[in-house]
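What follows is one chain in structure tokens, specifically the form predicted on its own.
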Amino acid sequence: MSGHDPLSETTDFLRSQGFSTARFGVILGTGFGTCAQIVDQKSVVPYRSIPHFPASTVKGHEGNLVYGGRDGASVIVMQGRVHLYEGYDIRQIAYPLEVMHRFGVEVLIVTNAAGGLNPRYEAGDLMAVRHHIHPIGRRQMGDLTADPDDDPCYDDALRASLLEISIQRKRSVQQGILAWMPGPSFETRAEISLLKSLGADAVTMSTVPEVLAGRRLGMRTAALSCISNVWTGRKGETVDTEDVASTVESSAGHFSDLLVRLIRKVHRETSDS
């Protein structure tokens, strides 16, 4: 493989492991790892084995790239992700999206654990992202923020399909604005006040850089947050990382059902057209 660019080395290696063309890409965040089981897993490769691929270092992120199928559709699943606060730069975070794009991924579905800022939310709720804000750490985003802010990142049709499926399954899904913060510390009271004043319904330390990278690559994107806890404003309020993971895990079955049905619906619609 000498003389190849890094992206070619990565994709050539993955092809040797059984990866092939895929239309759907899925990124599973904290607590969502078991959702990788929804695909018929033809190949599972640890990130650390993949040339030039960033490896997850955070608990709750299994760190596997999965290639498989579901209802006739081919899917690449990231079982865990990497974050800026792990020491990676924005290009390294975007790299897995470039790999997916090389394999033909057109539809991207991203998940995360998020702290609820909207008092109407409850822990365990799922929230379909309508829009995002990133008022802090913008410089760390690099050239991913060079496009106009009004350039849509989240596909309206995909979100509408998610909501339609949730109604059919009689499991409600919220809609809201997601704020991104660089982490690794949970937000201070002052930061939470700022985010709420800007209209944020939930806050996370991931997703937005990946979504911006996907937009650059022309992917249709949907993002779903699991509300792991809800900010009440009580003095001394804290967030426990173990509680965050367990709350998301309790909602993983609901998300898996939505994901299966969304992939099936989109695949059938595009196959019939």
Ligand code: HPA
Contents of the next structure:
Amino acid sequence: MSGHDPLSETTDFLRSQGFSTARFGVILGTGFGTCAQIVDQKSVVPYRSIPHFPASTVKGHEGNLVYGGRDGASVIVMQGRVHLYEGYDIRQIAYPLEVMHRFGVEVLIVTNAAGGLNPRYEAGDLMAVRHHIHPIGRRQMGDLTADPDDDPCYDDALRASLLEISIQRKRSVQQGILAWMPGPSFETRAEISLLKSLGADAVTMSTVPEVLAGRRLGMRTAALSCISNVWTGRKGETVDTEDVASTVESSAGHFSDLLVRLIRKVHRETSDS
Ligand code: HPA
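Please give the corresponding structure for the form predicted in complex with this ligand, as opposed to the form predicted on its own shown earlier.
Up next: the whole complex, starting with the chain shown before.
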């Protein structure tokens, strides 16, 4: 029966605001907010007004849930996200994924700003995530602990489509391993050198819990990082949060183009099958 559990209250409310079935879910991180314009925005609902939904408290995260269509595909877009360092726990971070799942989302595309660790990376590069590394213990992760049988979390076919599209569009996309750190402070020099020695190509403060939640719910997942700053390992290196957002914003147009084409391609392929 609807209206008696939190998830039904959330979805009933969103239905009353025009939300309906969607096949694609997109999470837009720092600096990616304008990419919500790729859908026709039938409904835009602030997180704060949605029952039980965690609200973004960080600058650069608009905090809107957007429902709309693109080329015949229905999409739910999270314009902004929540992080562990805002005081939310793993269940709360996973909650929007439960909501998307109730609306039928099958394909999840997650974005983030990330610090580059691979010496070949430059600020503004996009990186498709192949695998992740995260230091958060089993107890904190609850039932979002990755199942070893589930490795890799990142869908090979989705990533291959993304790379194919990027080649057609003549803008290269890197592929690499993403490390998740809890934040909110940027990493110390020692942490940077540890993450590099573990084989991480980039580091972020988000994405991994959402991807794990999506996988647990049976979604095909892809994640894309925008390298917003590069760690060379030199003494005294600092990162400016404003620069992080502005670097991502300058790559957002390119990402929107990839996203539209990816949704179109996957929608066409899965509708035909
Ligand atoms: N570290 C962690 N998260 C980030 C970074 C970083 O250098 N840049 C953007 N998000």
